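Just one chain follows, in the form predicted on its own, and it is written as structure tokens.
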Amino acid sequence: MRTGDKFAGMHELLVIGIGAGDPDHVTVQAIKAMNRADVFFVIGKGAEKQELVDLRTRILAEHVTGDHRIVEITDPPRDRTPSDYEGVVDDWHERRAAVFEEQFAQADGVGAILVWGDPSLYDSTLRIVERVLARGVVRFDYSVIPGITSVQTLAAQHRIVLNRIGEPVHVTTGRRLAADPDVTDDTVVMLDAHTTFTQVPGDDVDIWWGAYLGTADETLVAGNLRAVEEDIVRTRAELRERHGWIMDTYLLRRTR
């Protein structure tokens, strides 16, 4: 869409981290750039993750003072137990970028985008934004703001130091952990639907987990692993089986 050597839509981008969801975790910068924003884009989930859109919208309500819209955007569907998850994943973002391509267009000014924990960390925002920059139709100016993750949140909340002294700290999946799931560094995991910590060998391994960290139904539960899995799997159940969607966070240590 283009009006003779003009290239249409808005002319600069915010993606804003805005934590792990409580509206406390938005830095004074975060605050400060959604205030310059004329339209945030939100990205809906369907009606069991409303509650995702509705906690975007306290926190907006809660630091911004201007005028602005909302624009929600309805996020494509795609294959959650793919036998080709690159290409299935590959594809959604192209379906991803079309869509927002379509809605940034039609915007003026400066849009947003709130981005859960930070935009830096397992989020495919910044790689749909450089999309949509390659498919040459809209261009625009896009900023970067840093925000509190899960990973962060659950360290926090637990208080622990992610790493022992002098070692590393290994983030993954849960895909990842399920093809190799002995582990030897201490491990943190990330997007995990099938409570894959109970395929990890051993009875050396302490675990510290938390489940909506960030918001009024934050759950955690720290111990021994083979102690406690089965209480983190059970709570886990009931908590999914209540909200209909679940995001937790686990670190794995294996003792000395």
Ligand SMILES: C[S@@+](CC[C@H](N)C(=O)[O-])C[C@H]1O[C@@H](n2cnc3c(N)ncnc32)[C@H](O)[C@@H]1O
The other form holds:
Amino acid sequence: MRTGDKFAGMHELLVIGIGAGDPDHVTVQAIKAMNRADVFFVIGKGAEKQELVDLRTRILAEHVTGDHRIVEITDPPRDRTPSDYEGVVDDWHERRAAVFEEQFAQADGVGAILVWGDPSLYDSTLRIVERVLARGVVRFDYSVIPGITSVQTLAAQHRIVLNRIGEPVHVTTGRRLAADPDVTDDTVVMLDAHTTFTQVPGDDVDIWWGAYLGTADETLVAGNLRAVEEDIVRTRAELRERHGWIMDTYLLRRTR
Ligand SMILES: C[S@@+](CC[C@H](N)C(=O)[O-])C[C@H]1O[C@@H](n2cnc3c(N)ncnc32)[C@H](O)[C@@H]1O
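The form predicted on its own done, now the form predicted in complex with the named molecule:
Below is the entire complex, every chain and molecule, led by the chain shown above.
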């Protein structure tokens, strides 16, 4: 907000990708950006696992040398099983925008939000920021510092190229795969809570699966889908039980 010719409130926001779990994923650009920030907004999801919160705290402690404040923004609750999915998500995003707006209005200087992986991939931070600006109550510039995604980490750890020569790659969610499991293009699946790969038909599909990528608990399985799917389902259930949460990503490729 401007008062007279002097800026009051937050005048700049940095949306910083921090990588998929390995603290060494944090780029030099991200470190420089973090050190320009006066205030870090941390989104407390309640359900977010302590390890993920700890990782962010560790990254800040390791890389940020100057004075800074940390402000927790509590996410408003969301109906996870709505009948009108898009309407409910839209309403939730508006409520989130209002909560962010309130915190941005109270902050001074340069703000920063640390985003898991990269902000361009299945993350709502940029949409929320645009919504906050569209509401017209607070004004600030913002920029995005890219981070290493879980998809890049999956490819690196399995030492694979995501696409075949000159071929496309489809990135989707477990929910979308369940609706159309007969994959043809090479398909990266994220946000899959239900081991949907078991629904993919045929014995000519390979899978490269990774959980907790980039962390000390990283687990990888690769092979023909029919040969390894039971192993992945069992391993996934055991890991989820042990840690209380799991994040996994996989690539499916029909061998034809
Ligand atoms: C909300 S999306 C965020 C993606 C993130 N922006 C990125 O660039 O990777 C969360 C999904 O990303 C994937 N994911 C994120 N971090 C992961 C990790 N360390 N290991 C495996 N999958 C991960 C999982 O599919 C998870 O369900």
